[in-house]
Structure formats: structure tokens, C-alpha cells
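Here you get one chain, nothing else, as C-alpha cells; it is the form predicted on its own.
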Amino acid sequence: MQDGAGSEFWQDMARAFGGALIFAFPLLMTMEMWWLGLYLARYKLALFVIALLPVLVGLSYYAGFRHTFDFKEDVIDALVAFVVGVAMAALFLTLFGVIKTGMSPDAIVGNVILLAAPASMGAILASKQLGQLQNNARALQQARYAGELFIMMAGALLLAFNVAPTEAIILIAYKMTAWHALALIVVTLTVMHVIVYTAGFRGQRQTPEGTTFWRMFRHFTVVGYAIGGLVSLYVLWTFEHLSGCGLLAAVQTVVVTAFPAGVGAAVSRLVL
């Protein structure tokens, strides 16, 4: 017994490890990530970690690596998960010469805890996405309503945080005008509506019976589109693209944000 769940405890690592690189892989390779690494502000990092950790263990409850019983063992797996970002983030990017010798250690924590954020929540989804059955399974398919809330500020976030550290994001928002603005929040919420409740998706949410199309609107995409905007904002304050902006430069650059992180929002059942 002692040896099946040793092997089993290393296969999870195994699959978090995987889950981790998976999901970190394109910002290990984002040089706006090594600099955000250098010089943001370290009560902005901190607090990134501090509103990352409810997040994990939310995730672990909901669809982490391996199946838990109670709150104390979704603490552990969300710190679990961290650490295995962490050592993946380390890694890599003292493989890519991120981390060289003779770097102040202040340089070397900025650059991997930031890593660390994509890649421990892709440690937690790592049974899903590694191909496992889904060990939480029972708990995603009865969230409730705040459930259903939590589960898509977590795909905002995660696909917001794939491209609010690079410089494109803020380019964009440059070259677009408010009308531009506009149109682009009504193709999200757009697409939103269509991905979670029209295109047939594995693992899409189902109309109950006798709701209206406005209700099931107002209830979960535009309040999807109000969680991604959310989360948009605190990750770009987060990564310093909002100082020095005008009102109408940082509503801007939010909107183009939000094309992602609204997107998140409606295939988080997907992902999860």
C-alpha cells in the first residue's frame, strides 16, 4: 500500500509539474515578464500572491490534481501547487539565462514568484488538461451561483494574465478610438453569449427550462464581462500599465484587457 501510494503521490507531482509548464510556457518566453520581474513594486508582487492563494485553493476544490475531502487538504494542494510553480519557474528560466549569477536575490524572487502565478494554477488543472479524469468533478457540476462567479474570475484571470504584461496590450489601446472601444465590448459580450450558451462547447451551462434569453444574459455574461473587467484592471495596476494614463487611455487599455479575460470568463468551465 505503502509503495501504490508513494507511486501515485509522484505522479501528481508529475501531472502538476506538467500542468505548470503548460500553462507558464508562453510568459516564461515573454521578456516583459523577466523585466516586470526586476522592477515591480514588491507590495504589488506581495499582494498578487496574498489574492493568488484563495484563488488556488478555490481551484483545488473545484478541480485540483488529486481528489480532496476537506478545506485543510485544498490548503495543502494550493501550496503544493505554488511550490511546484515556483521550482518550474526556477528552472527554466535559469535554463533560458534569465537567472544568472551574481543577480541580487530581490531580482531572482521578482522573476520567478511572478512565473509562479500561471504556473501553479496550472499545476491545480493539471488533471484536467493532462488528459485524467476529473477528481472534483461532482463539486464543479453543483457550484451554486457564487460557485459559477468564482469559476469565471479564474478564467479571467488566467487568460488576462497571458497578455496583460506585454507591451501589445497598451499599443492597442493607443491605436483605437472610443467607437472602437465600444464596438469591441459588444463583440465580447458577444462571443461570450455565443461560446457559453450557443455553440455547443463540452462542458457549456445549460439554459434551465423557462429562462429567458435576457435573464441568463444579465445573470452570467454580462457579470462574466463585469468579473473580467475586474480582474483586468487589478492585473494591469498590478503590472504598472495604468501609470501615467489619462482616464480615457486606462478605460482603453481595461476594454482591450477584458477581450481576453471576458473570454476566460465564459470557457472557465471548459478549462476547469
Second form
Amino acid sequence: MQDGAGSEFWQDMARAFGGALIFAFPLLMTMEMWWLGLYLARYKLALFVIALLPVLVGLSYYAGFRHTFDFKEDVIDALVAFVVGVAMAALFLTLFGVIKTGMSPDAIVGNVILLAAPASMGAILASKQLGQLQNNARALQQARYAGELFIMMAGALLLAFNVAPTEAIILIAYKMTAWHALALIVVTLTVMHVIVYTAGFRGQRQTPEGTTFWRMFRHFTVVGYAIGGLVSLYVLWTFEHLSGCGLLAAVQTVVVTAFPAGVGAAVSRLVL
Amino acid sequence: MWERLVALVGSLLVLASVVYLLYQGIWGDHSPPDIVIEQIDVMDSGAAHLVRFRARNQGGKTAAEVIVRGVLERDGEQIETAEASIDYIPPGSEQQGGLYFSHDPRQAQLTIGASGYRLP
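Would you mind generating the form predicted in complex with its partner chain now that we have the form predicted on its own?
All chains and molecules follow, beginning with the one already shown.
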């Protein structure tokens, strides 16, 4: 935080706070999130935060709220984003009367930490989403395949996180038959490929010579979908939606969550 | 090189899901829910007695709002009933719950069973 005047720091903070708010809005007002904060196994919560920090560092590298040049600054920005996320979650959960006196510290911490995750991702992405064009365009343009995979993973995580806590996800999965799930896979892949293919030729990223429809499909659409599925699996497991669940029900729940997650993965290459 | 490997692994994951769902769609079990209740244990819980149970769906469809009913009988006479409801039990899945009785189930005849469900 040594570059620039003090006012620039506060501008960055305000922007990060705004980003946190926008990304956490749906979850801030989802009651399942409050319950999950209470009963979620603490090791799953801890694991989630540990997994989140490298994602924040990576996002800071590709699209941070400040210009960053080295790894150390990316780590600092990631931690600042996490603090902003925690502060925002604590403020609004208190404002909504979800957190109140008489609650155990454990319950309060669980509630705040859980919401801090999407909020801190929002905080990191703030500059880009709020129209500031000072992001690391060069880092993005140079993003090689591993970078692309990371960006897709982050997009999938953000979208999966937004729907996975709700009971609606399980209910949809249980209403579906195996045929519905199959159709949803086809639809998801189609939507994703339209996005991937459009993104590939918008000049945002150089498409290698001889890039064909099917090569794009295999290397980005299908891989993006697999990433979306794995991220969904992890998030659903974290939110206890798979406990005691039979294989068919589990696969269908993952397919349902992989719809937003997969589209998130595809879109993130466009948006980020 | 490893780019192709990732693409291959991704394709395999997606393909495996598709094949599995196809298999379930064609040859899978489409019978109605079949809820089997298994008693886990009985323990004292304050003034009451807690009977914990496991509800398993051996049918092919998801059961919603499953009502589990326990009946206590002594000398052929019903002395107490207790009910619990479980939100969802998908096929091949199990959920746990508990029933509270004021009489000690260990000194009576206890039968637990599912008394109803609806499709989600």
C-alpha cells in the first residue's frame, strides 16, 4: 500500500467494498447461508478458507483492484480483499439481525467466514467489474493454458457458490430424471461453447493458427465443463448436500450445479 | 503436451457422467420409493427416551416429506406414538432421525416404519 497518497488507498478500499457487496448480495440474503454458518463442519469451513486464499492471490494477479507487479503484492491484496469481505459480511449480517447478542462466538464466526468468501472474491474483482480499466491486461493476454484453466475455475467457483447453498438445487436435482440430467449436460455444453467460441475470436486472446471448432470444444468447453463439475462437487460436499446421498442423486445434483458453474467458467474468460 | 492430457481427462469425466446417466435412464430402477427404517439405538434424553433411526430408500424414485412413525405397544395395547419427518430421501440414499418417547421403548414392543411420502 506504499504507492500513491492516502486518498488513493481509501478509493481502492471503497471500490473493493462495493465489489464485495455486489458479489455477495444474493448470498447475503439467502437464509441457507445463515444456517450453513451454524452447522457446517468446522474442518470443512477451515479447508474452504485455506482453498480460497490461493484463488484470491490468483485473481489478484489476473484482475486485481490495484495494479500489482509482484507476488508479494498479490498476496497482500488477497489478504486485504479477505479482510474487506469479512468486514462487509459482519456489517450486513449485523444490520439484518442475523448476528445478534447472545449468539455463540462460534456461530458468529461461521456465519461471517462463509459469506466472506464470495465477498472477498468480489472485492478482488472490483476494479474490473466497476469499470476501471487499470487491470492487468498484459497478464491476462499472456495467460497461457494453465492461466486459462485457473480463470475458468475461479468463474465456476463464483457461480457455483451462488447457487449451491440453496435447497432449491437439491430439489431440482430430485425432480429430474436421468434424461433431464442428460439434456441439461447437452444444453450446458452448448451454451458454454457458444460463449467460448465467441470469446475465442473476439481478439481478446490470440487464437492459435488452425484453431478449429472441435479443438476449441475439447480444450476449453469440455475442460471448462469438467472444471465446473469438479468445483460443484467440492462446493456441494462442503455444503453437506451430498451426505448419505446415493450415486445417481449425487451425479444429478452435480449436473444441476455444473450448469451455472460451467457457464461461469466459460464467461470468466470473456469477463476477466 | 499436458494441454492435451487435460483435455483428455476432462473429456473422460464428462463422458463418464453421460454414460452413467444413459445407463440409469435406460436400465435404471424406476420403481416407487421403498423406505426401509432401521433402528440404530435407544438412549435416555432428559425426561424422554430417544430412539435413533436410519431411513433408507431402496426404491428408484426420490421420496419427499417422508413421515416416520414409531408405535409403542405393551401387551398388545398401543401406549404411545411418535413421528418425525424427513425432507428428502433420494434413491439409494439414507438419512437419520430420532423419535422421542416418554415410556421406555426398551420395556415395550416398538415398531418403526414410514407412513407416507410425496414425490418432490
